[in-house]
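Only one chain is given next, in structure tokens, and it is the form predicted on its own.
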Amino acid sequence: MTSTPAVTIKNLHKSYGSNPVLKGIDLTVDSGQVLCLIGPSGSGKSTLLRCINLLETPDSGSIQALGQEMTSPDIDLDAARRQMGMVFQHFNLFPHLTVLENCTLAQRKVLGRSAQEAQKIALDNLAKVGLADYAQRKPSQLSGGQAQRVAIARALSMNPSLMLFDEPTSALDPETVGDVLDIMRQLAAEGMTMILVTHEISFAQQVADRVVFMADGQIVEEGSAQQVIGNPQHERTKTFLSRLLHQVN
């Protein structure tokens, strides 16, 4: 793990109308680090994640990601986003395309790869997520867990330096969650820089280098997984984790 930050966020604010969602967020993510964002619904976690690649436009503050000042008016947004993979809660696969076509389209259109090169890279990544045999299927022929693994393969096929995951397992059946988490564990072990919004606390404990607990648009507590999850100091963190543990049991 290097000491060069992959993402640096300073005094980030975002409101929807009169509703402030992010209230002065400061956050640094080092290259090769796995950061998990946890907290109650409505705490601003997904908005923070989506601000990093400007799917949401901040009101003020600065975001530096992979050497680019994302909040600069001169940003080449397409070029900056090429370095970032994003996996959403609901897969966002094109239903009329096959699995393979879903994984090659952006490679050809955005990166300018030949059909042959794009196909090879896509098949390699589908094999990585255990779905090489599903290349000719349509998304409607996949389970939720399989569709999410295809979404990860599609993102990886763009050779990103940073992966953003927005609650990637929350829409899945419990029995398919493990398959997706296994892929993410593998990526973490390979040194991929990852920022995850997740409710999978046990996964965060096992994989995260750092955990950030958010509530009411602010960072309440941050530190190692052992610190934040194993020995939380703030009352809000303690309450959230105890409720989550109670739901699991």
Contents of the next structure:
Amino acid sequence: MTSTPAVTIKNLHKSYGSNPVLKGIDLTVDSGQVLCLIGPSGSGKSTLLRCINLLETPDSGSIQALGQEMTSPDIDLDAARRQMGMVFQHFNLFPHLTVLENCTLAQRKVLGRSAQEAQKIALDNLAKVGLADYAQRKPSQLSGGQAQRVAIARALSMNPSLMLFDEPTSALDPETVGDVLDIMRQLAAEGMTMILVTHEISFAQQVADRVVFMADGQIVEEGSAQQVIGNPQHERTKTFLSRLLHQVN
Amino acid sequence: MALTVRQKQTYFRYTQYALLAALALALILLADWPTLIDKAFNPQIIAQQFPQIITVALKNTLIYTALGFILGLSAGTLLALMKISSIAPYRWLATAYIELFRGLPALLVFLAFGYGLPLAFGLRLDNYLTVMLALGMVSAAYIGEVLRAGLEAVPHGQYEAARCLGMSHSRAMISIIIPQAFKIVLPALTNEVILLTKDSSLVYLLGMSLAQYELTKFGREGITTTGAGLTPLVLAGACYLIITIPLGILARRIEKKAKA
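Moving on from the form predicted on its own, kindly provide the form predicted in complex with its partner chain as a structure.
Time for the whole complex; same chain goes first.
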């Protein structure tokens, strides 16, 4: 297995006002790896994810992603973001555009692809998430699970080298979660580098190459899924996991 | 016998209807109809107003309104973008502009453009241009505020999603945020057009040739020349409604379609 780091984070700090949310995070994600960030809410995992593509500006520390120094003042942010897809908890599909237009707009306006080429790529990706028949629908006509699959297809249409998922199944009805997870599982199997914030512990157990447990803005424990979820060492991790498992059962 | 709450409400409503009907009836009975018809709805004078009231006055009202709206919408969009900008001087400038032009009566702005500009710069603008500037700059202040509210009503996640796809700030605004904001503010924007239609009557301040008369001026002239009461103004009023009521209906249609 190759191990060029796709993302390297060093000593990352971030506060909102006087409230520190990230207190010195060091993290490396290798190409082709699937990394799951877990932890209680307010632990800073979403903020950490959003720092990687600079949706949040870190106070100090450095982030290297896909060979680019994201924290450098010279960064071409738009160019860097083109290479990383992001999937949000609330999908954030563009409601005034059709499903197909959602997937073609950035291809055409950002990558300069022709309408025809963009459409072909979009339809391929919609087929991949099982929604090619929905190309002409508006987002308001989709269920939550379908909307999230479209959001994944939209991100994939830009041919990213890294995918960031911010609690992609937290806003979904339980019966549609599986469809979304299946697509993410498939992406992982294809070798996509993925970083995801999730509460789906069993998914993390099956798919993640590495699991990072965060609490209070710090990484408490990290390792393989077997280590962190199967055999947690820290008290915080044990408490968190047992609470989560009790909720599920 | 005690009444239920619902019965009480029903009777209360019927009492309201009855009072309203009585009031209308009283007004109808008390009015001096022969005089009223002669002075305000005189068929002969109505006939005299045609066809100019349509071919000149109504047409000019529409032209002035359209000119004002074109400038008002473009400048208003710019103001709204400036108001939500992260660059402080842009925000200050837009706020100052909006406070000034929203706070002044449109009549004063017309006078400033019609008489102030020539005084200050020795500049005499074409009447149509003056109208466009005066109406446009006043409505830009209102439209700017309306659009700013619309832009802020679009969820921030929309902007984030656009930027995450590699779109620049301007591309995200043009393709994603502004189209959604327009949909949100459509009812308020229709209101602005209707207000603008009526404000176009202030054009009379500029002094103009017969061919440039709009509805209100045309009606006032009609009173002077016919010397026969209010009929020309009543007719002009009807013409305003011919413009504004369909606008309202159109906006409701578009709104319904946008929601579907």
